[in-house]
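First, one chain by itself: the form predicted on its own, in structure tokens.
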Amino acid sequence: MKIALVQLAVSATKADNLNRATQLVSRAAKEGAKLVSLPECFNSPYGTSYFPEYAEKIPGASFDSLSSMAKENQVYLIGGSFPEEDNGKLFNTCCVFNPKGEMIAKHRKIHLFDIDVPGKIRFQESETLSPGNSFTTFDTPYCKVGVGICYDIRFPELAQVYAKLNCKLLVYPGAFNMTTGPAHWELLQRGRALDNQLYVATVSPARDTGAKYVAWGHSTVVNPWGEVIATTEHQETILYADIDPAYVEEVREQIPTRKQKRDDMYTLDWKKS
């Protein structure tokens, strides 16, 4: 499975960048890629601030542009995120979409980015944001696919679960910032599919100076080995990566960690599918 990941350059013009998403998710779909996927906050500057300005309710104006993107280009689409208002209730939402257009799955982020590194970066998205409450999978012709944003990666534990529920890619859209982007990034990827026997893909927006919060880019995809089979720099692009579930069986069959745990000694245990 072919694979292309959006680094969008988003403005503060949401029509900008819904044409800019449609147009670079077409240009993916012509290189041959099944399955394609946006950055985080994809229609709308990071930010707490811009959370309430941006927000839609689902159905709205960015899902029905995604829903037309993955129907035209027939592919699985994964819409990066949104902020979304649901009952007074704002949510850091991902829409997944089949090559019909039909939603197949929404993730709304689980944990929510509240961090201060003193002298450097604070943000807390719990001002603005509630986490969400469910697991998010889909299956694709391929293999399965599991769904986190951002710093859904830093918890080892969703990725754990995922591949118990036999994912063989997760995909992060993500926006990692100047402080933490360097110094974790890629090291977290590389982490989560080495520990999982898994492609682990990631999905940034280009980076902005003018901004007010500068993503890191450097939208890359690991694979179950732990390698980076493709990476880049900040400006828009799109990345591409091909994405073989018969190699992660492989790996699986090499190092079979999956059967040397000790379950009499620990297990891991959650409380929602």
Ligand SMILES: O=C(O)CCC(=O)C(=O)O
Contents of the next structure:
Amino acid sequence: MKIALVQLAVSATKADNLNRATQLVSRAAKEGAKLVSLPECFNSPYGTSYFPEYAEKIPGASFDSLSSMAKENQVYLIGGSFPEEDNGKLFNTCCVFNPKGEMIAKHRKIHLFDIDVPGKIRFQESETLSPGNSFTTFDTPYCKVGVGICYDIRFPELAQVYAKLNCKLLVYPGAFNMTTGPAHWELLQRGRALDNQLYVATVSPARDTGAKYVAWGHSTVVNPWGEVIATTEHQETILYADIDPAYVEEVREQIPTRKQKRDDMYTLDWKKS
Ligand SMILES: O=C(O)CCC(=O)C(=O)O
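Got the form predicted on its own; could you also share the form predicted in complex with this ligand?
Below: every chain and molecule of the assembly, starting with the one above.
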């Protein structure tokens, strides 16, 4: 399965973001991608002050454009994320569409990005957002896919649950920054891939040095062996990679850690279906 990660240059003008996303998803489909992902906050700048201003209901205008992009291009589309308003609460939400344009999954970021690294970066998503409470997977003809958003990648348990649910690809639309990006972005992705012996893809917005929050870029795909098989710098681009579900099985046969876990000593205990 050829996948495409759209490292979109996100501006403060929502209509421009939607137009640009529409063009790039169409280009990716013409290049043969069967699954396309947009980045976190693909239609608004990233920042707690922007979330209330750009938030939309689901369904709503951005939802409708995403659905059309999937349908017109006959692709599975992971719609990055946008701020969602529901019953007076805001969420950082990713909608996933099948090639008919139907929404088949919706992920609300589970782990909110609240950090404070003195002198470097303080960010408190919880100032305006509420967390989601469910796991998000969907089926494609090629393999099952698990979805997380950005900070969700720091929690190995989530990836482990997805691996147990038989996902062979995890996709994290995300927007790391100039402090944690160079330090942790690729390391986390390779860690999740190797621990769980599956593919991991991360999709960032392009870097805008004039923005309040400067994204790291570097959208990347890692294979089940822990190798980076596709990556890029920080400019707007489409990154392509081939996902081979048979290779997941091959690696799992070669190094059968999944069968060697000591369930008599520890287990992964999860509380939601
Ligand atoms: O975990 C990080 O360092 C960055 C996370 C982030 O930017 C996000 O969750 O949006």
